[in-house]
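Starting off, we have a lone chain in the form predicted on its own, written out as structure tokens.
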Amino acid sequence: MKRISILGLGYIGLPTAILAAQAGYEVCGYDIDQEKIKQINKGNPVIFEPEISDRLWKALQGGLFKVSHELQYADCFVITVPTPFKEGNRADLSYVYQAADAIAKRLMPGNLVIIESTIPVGTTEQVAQFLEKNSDLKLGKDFFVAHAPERVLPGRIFKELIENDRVIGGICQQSCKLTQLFYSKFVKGVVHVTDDKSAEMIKLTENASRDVQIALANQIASMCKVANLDPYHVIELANKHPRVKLLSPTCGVGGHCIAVDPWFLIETFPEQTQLFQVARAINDKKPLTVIKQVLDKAAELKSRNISRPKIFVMGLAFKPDVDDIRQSPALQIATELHKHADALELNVYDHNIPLHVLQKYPFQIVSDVWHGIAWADVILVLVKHKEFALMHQDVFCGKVVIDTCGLLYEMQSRQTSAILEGAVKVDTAFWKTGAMKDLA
């Protein structure tokens, strides 16, 4: 294999294309978004990710990486398009089949097709049959198909694409062999070989597991709220047990994987996924709980003659230190609060998300976090970006703080003075005041 076509130049496709080019493959990236193609050709990766701008520029200058809105002939086609869900939380495979249709028109004897997109169990086989039907080539003889789901964390994509173990599942033995050969050029982790359905199940199981773990953390936070306890303190000390590893509560679950992929299992195995269904319900409810907290606090302040309390939202990405807002619960919360202009004023801030992206939304954007904090009556912390955690707790003095992600507890851990001492002037210790009830 020498020529590689990668379909979909998003958070997975573009870094994969760059690494493949740096490994010596002749790579052509394909995307239907012509503006994205234009920007990438200029050296602008469009997405934020450490190392990506420098790596992209070197790949383009090296001559082994090109991008186009026309799919090129290749020895290997890699599908990295999104797989969102549609009405009824059912998998939307339209992008996968659009990619497969484009490949079928270019498919030649000896070609390999790899699906990296996350898909329901059985989809690789269905796509392979689609390719066979629409190309007049024989599956397993003339062309080969495998599923090789990605396993990366935004903010560490290049490191994890290179170092993490991979699972690949081929339609046949030759599909596995060719796919293993492709990744061996730039993956240092172990490449584990299995069948296509197992690979699909493994990926979905990984993300469903994370969803369940986050749901457990959010349930603990709910119980702690009733008991007037700090959930982050409880979880930190529970994790001192050698066989306990709880995650931290959040304002909900977002991103393109964990908030979406469990539905693929629920769709396929409705009678065997009761736990996943409950976890999804818990995590989907969390943003609504936060919204109610804010509205209740606004009503309380209004009773104290603050007619429209000023709410300052810190963080809109789906997780810390990324620019990704796909399925972001923080974005959902801010968008819904904006609809309550009669009850509150709302300003939002997230330094990681480009301004032109935020300007698509109706709420007021603040470009200076310090001005936002000074302006606010209530500070709503939705995402624990590292820059926020480095602030000193004194900046919140005199403010009501609703913390959904443990920023205050991290400040307490890093700084020796009492957490937000005097922030709400009832008692000197923050955790003994009514403000503690606004946590999580």
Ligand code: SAJ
Given for the second form:
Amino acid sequence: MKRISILGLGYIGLPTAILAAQAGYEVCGYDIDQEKIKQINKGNPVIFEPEISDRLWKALQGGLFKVSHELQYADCFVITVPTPFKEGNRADLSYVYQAADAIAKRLMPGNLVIIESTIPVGTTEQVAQFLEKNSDLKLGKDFFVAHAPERVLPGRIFKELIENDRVIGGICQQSCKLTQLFYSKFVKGVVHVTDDKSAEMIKLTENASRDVQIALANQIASMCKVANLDPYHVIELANKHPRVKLLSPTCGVGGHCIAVDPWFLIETFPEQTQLFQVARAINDKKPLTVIKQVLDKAAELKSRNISRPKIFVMGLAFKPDVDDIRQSPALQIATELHKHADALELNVYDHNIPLHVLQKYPFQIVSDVWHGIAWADVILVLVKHKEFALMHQDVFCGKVVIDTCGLLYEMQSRQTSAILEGAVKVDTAFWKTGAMKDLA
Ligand code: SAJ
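Can you swap the form predicted on its own for the form predicted in complex with the named molecule?
Below is the whole assembly, all chains and molecules, this chain first.
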């Protein structure tokens, strides 16, 4: 196996292509987006991910990596295209089939096709049959197919691509063998071998399990609100139990995996997924609860003669320390609050998201967090980016803070730590001048 074609140069495909080239394969990355191909060829990875620019540049210089909007013949094709959901929360497999269609036209005897995209149980087999039907080749004899779901966390993609264990599921033994061979060149984690359907089920249950655990954390937060307790404190101490590992409540579950993948199971197994359905409902409701909380606070401030309270949103990404706003609950909250211009003024800040992306949205963007804080009556913390957690809690002095992600608790924990004491440099003189309105 020498030549590899990787289809879909996004958050998974591009890093995988770069690593495969660095491992010695001749790699051609393929994408339908011509502008993306142009940018990658210039050394611009288009996505924000630690190490990626440097690794891309080295791969381009190394001579084993190129990208094209024409799919190249190869020994192995790797499908890393998105699988969003369409109406009725059903998996949209159109990108997977578009990729399979392109591969079918180039399929040669001995080829291996790997699907890394997350897919409903049974899809690998269906795609394999599609390839057989649309080529002159016999499945399991002339060409081989496997599912090898990606498992990496944005922000740690290269580390996790190399170090995580992987599960691969082939439609036959030879498919497993070839797939294991492909990954063995750059994966240091254990490659666990199974069948295609088990691999699909494993990937989906991993993400559904996380969704259920986050729903549990959100329920704990709701109970704590009623009981006037700090859920982050409750969870931190509960996690001191050796067999308890609760996750954290946030403003909602976003991104393109955790909030999507449980639906692929619900779609296939409607009778056996009650718990996943409830978890989805709890997590989807969370942004609506936050919106209501802000509107209630705005109404309360109005009754205290602040006619249009100034709301400053901190964080818009779907989770901390990423630039990704796809299916972001924070974005959903800001977009909805913006519609209530009669009741409040809104300013939004997120240093991780490029300005040209933010400018597509109707709300007002602030590029200086200190100005935003000083300007606001209410600070709405939606994402706990690490830079926010390094601020001193005094920056919020005199403000109403609606904290949806435990920023204040983390600030307090950090500030009791001797190591960080004095290491956090914050110019408090500036904000203090405008922050003395007693609103709380
Ligand atoms: N979230 C919480 N509370 C938490 C942890 C996360 O509300 O305690 C929220 C985040 O804020 C975010 C959402 O959940 O909005 C999803 O974030 P995440 O960090 O759980 O997951 P993703 O979408 O970045 O990546 C997940 C990972 N899956 C698991 O951890 C089981 C990753 O390993 C997968 O590769 C990826 O999905 C994928 O592509 O499936």
